[in-house]
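Shown next as C-alpha cells: one chain only, the form predicted in complex with the ligand.
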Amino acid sequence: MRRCVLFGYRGTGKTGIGTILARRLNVPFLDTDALIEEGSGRTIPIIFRDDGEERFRDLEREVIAALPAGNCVIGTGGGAVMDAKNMERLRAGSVCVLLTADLATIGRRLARAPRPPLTSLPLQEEIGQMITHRRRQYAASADFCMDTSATSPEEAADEILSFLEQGTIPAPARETAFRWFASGPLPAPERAQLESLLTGPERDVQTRFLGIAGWPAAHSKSPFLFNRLFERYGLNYHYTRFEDPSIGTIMRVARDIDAKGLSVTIPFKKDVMACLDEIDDAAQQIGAVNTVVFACGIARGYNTDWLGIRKPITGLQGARAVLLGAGGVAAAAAYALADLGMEVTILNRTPAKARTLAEHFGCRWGAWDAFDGLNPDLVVNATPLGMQPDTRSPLGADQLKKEMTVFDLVYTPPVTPLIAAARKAGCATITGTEVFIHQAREQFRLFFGIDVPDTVIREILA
C-alpha cells in the first residue's frame, strides 16, 4: 500500500483517526510529534520552552526525513506543512489526507490538551490566524480533504478507507469526463492515456488530475513539465489539457473529476475569476488568474506570472524601467516592477491603455515614441512583437544602449529579434523562458507545497 499521511491543524483529529486507520489497515501508526518526544526524551512543551520553535522544527525535519517509505499511516504536526522539504518527503509515494474542523470545534478540542501558544493571542484568535497563515500549504497538502467537526474518529477513519479503496471520482463522472476530453482536440496518445487513467479496467482510483485550461492550449509546455515532475517527486497525478471555448465548461469538468488544480492561459485569465470562490490579493490587483487550486470544495485563484517576471530581475530593485505594452501580461509585469520599488514608465501603442494601467499601479505612462528620452536601466517587452512568426522587434538597434537590461516576455522563439538586437548592442538580456520557469515553479508550490529547484525545471525543458 501507499503510505497514508494525515495533515491538518492541531485538534483536527490526526492522532485519534490515524491510530484507528492504521489498526484497520494493519500497519503501524507513526505520529511525528510522538517520535520527536521519544527521540529527544522531552515533551514538546518543554522543547518549545527550553529551545524555542526553531529547534522543534529542526527535530521535526529530522524525524520526517527518517520515516519509512511505505506501509504505515503517518500523523504530522500542524506546522509541518510550512516546510517545503517536509512536503517533498511526506508527499513522495503517499496518499495525503487533509483533516479540517471548524474553529469552535478545534478550540474545544485544544482546551482539553493545552500546548504552548505560538503567538501572544488568545487561543481562539491564534487558531484562526494560524490556519489563515497556513491555508495555502494546507491546500497544497491535500489529495483528499475531510472535515472532522461532526464525525467520530471511527467514522472519519471509515471515510478515509473508502477514499483509499474507491477514490473520489464516481464511475459515471469518469465516463462523462472522458467523453468530453475525447471530443476535444487532444492528440491521440494523450486521449489513449486519459482513457486508461479515467475509465480503463486497470485504472488506479487514487490518481488525481490537473491541467492547462486554454483555448487553444496545444502550445503549452506545462503538460510535459508537470508530468515529468510528478515522476520525479513520486506524485500520483496526471497533467492534461482542458481545451474548450468556455471556461465555465472547463471548470465544471475540473470539478467533476475532482481536479487538484488548473494552470490558466489565453483567453481565460480574466474570465476565470468569475468562476472562483476566492482570489488572492496579487491576482485581484493584477486582474488576472493563471493558477487555480481546488481544495476542500473551494476553488482559489492565484497569479504566478508576476512572480515569474519578478524573480529574474530581483537584483534590479529601484531601477528605472520602461514597460512596453499595456495588456494582460503587462499588468503582471507592472505589479512585479512596482513591487521591486522601480520607477516605471508604461509605453503603449494605444496610450490611453497605458494611462489606465499606469494609474492603477502608480506608474508614469506615455506613447511609444517617448522611449528615446527615457534612458532606462531596464526595458521589458510585454507586447507580442517578435513572437513567431512575427520577426519585428519593438525597438530598433539604435535605441538599445549597453547599460540597459532587456527582458523580453515573448518566449517563442527563445531568442527573439529584440533579444538578438540587445545582445548585439552589449545589453544584459533575460528571455521569456525565464518567466515560464519561475512561474511554473511557483505553480508547483501552490499545487503541492514542494519547492522545485529551477535547475530541475531547466534540465527537464532542455
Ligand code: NAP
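Between two forms, the rigid core is defined as the largest C-alpha subset superposing within 1.5 Å. Residue numbers count along the first chain shown, from 1. Fair warning: this is a prediction, and the values are worked out from it, not measured in the lab. What changes on going to the form predicted alone:
Here Arg49 does not count as shifted, since its C-alpha moves by less than 2 Å between these two forms after the core is aligned.
Positional change of Val27 between these two forms stays under 2 Å at the C-alpha, relative to the superposed core. The Cα shift for Gly70 between these two forms, taken after rigid core superposition, is smaller than 2 angstroms.
For comparison with the form predicted in complex with the ligand, would you give the structure of this protein in the form predicted alone?
Only one chain is given; partner chains and other molecules are left out.
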C-alpha cells in the first residue's frame, strides 16, 4: 500500500483518526510530534519554551526525512506543510488526506489539550489567523479532504478507508468524462492513456487528475512537463488537456472527475474568474487567473504569470520599460513591472485599451507608433505576435538598439522573430521559455507544496 499521510491544523483529529486507520489497515501509526518528543527526550511545550519554534521545525524536518517509505499511516504536525522540503518528502509515494474542522470545534478540542501558543492572540483568533496563513499549503497537501467537525474518529477513519478503496469519482462520472475528452481534439496517444486511467479495468482509483484548460491547448508543454515531474516526485497524478470552447463546461468536467487543479490558458484567463469560489489578491488586481486549485470543495484562483515574468528581470529594478500589448498577459506583465518599481509605458494598436490598463496600474500609455520616442531600457512583448502560426515581429529591426533588453513572453517557438532580430541587433534577450519555467514552478508549488528547482524544469524541457 501507499503511505497514508494525514495533514491538518491542530485539533482536527490526526492522532485519533490515524491510530484507528492504522489499526484497520494493519500497519504502524507514526506521529511526527510524538517522534520528536521521543527523540529529544522533551515534550513539545518544553522544546518551544527552551529552544523556540525554529529549533522545533529543525527537529520536525529531521524526523520527516527519516520516515519509512511505505506501509504506514503518518500524522503530521499542523505546521509541517509550511516547509517545501517536508512536502516533497511526505508526498512521495503517499496518498495525502487533509483533515479539517470548523473553528469552534478546533477551539473546543484545543482547550482540552493545551499546546504552546503560536501568536500573542487569544486562542480562537489565533486559530483563525493561522489557518488563513496556511490555507494555500493545506490545499496543496490534499489528495482527499475529510471534515471532522461532526464525525467521531471511527466514522472519519471509515470515510478515509472508503476514499482509499473506492476513490472519489463514481464510475458513471468516469465514463461520461472520458466520452467528453474523446470527443475533443486530444491526440490519440494521450486519449488512450486517459481512457486507461479513467475507465480501464486496471485503473487506480486513487489517481488524481490535473490539466491545461484552453481552446486550443495543443501548443502547451504543460502535459509533458507535469507528467514527468509527477514521476520524479512520486505523485499519483496525471496531467491532460481540457479543450472546449466553454470554460463553464471545462470546469464542470474538472469537478466531475475531482480534478486537483487546472492551468488556464487563452482565451479563458478572465472568463474563469466567474467560475471560482475564491480569487487571490494578485489575480484580482491583474484581472486574470492562470491557476485553479480545487481542495475541499472550493475552487481557488491564482495568477503565476506575473511571478514568471518578474523572476527573469529582478535585476532591472527601476528601469524604463515599454510594454507592448494590453490584454490579459499584458496585465500580468504590468503588475510585475510595477512591482519592480519600473517606469512603465504601455503601447497598443488600440490606444484606448492601453490607456485603460495603464490607468489601472498607474503607468504611462500611448499609441503603437510612440515607441521610437521612448528609448526604453526594457521592452516586453505581451502580444501574440510571433506565436505560431503568426510569425510576425511586433517591432522592426531598425527599432531595436543594443542598449535594450528585449523580453518576449511568447514561448512557441522558443526563438521568436522578435528575439532573433534583437539578438542580431546586439540586445540582451529573455525568451518566453523563462516565463513558462518560473510560472510552472509556482503552479507546482500551489498544486503540491513542493518547490521544484528551475534547473529540474530546464532539464526536463531540454
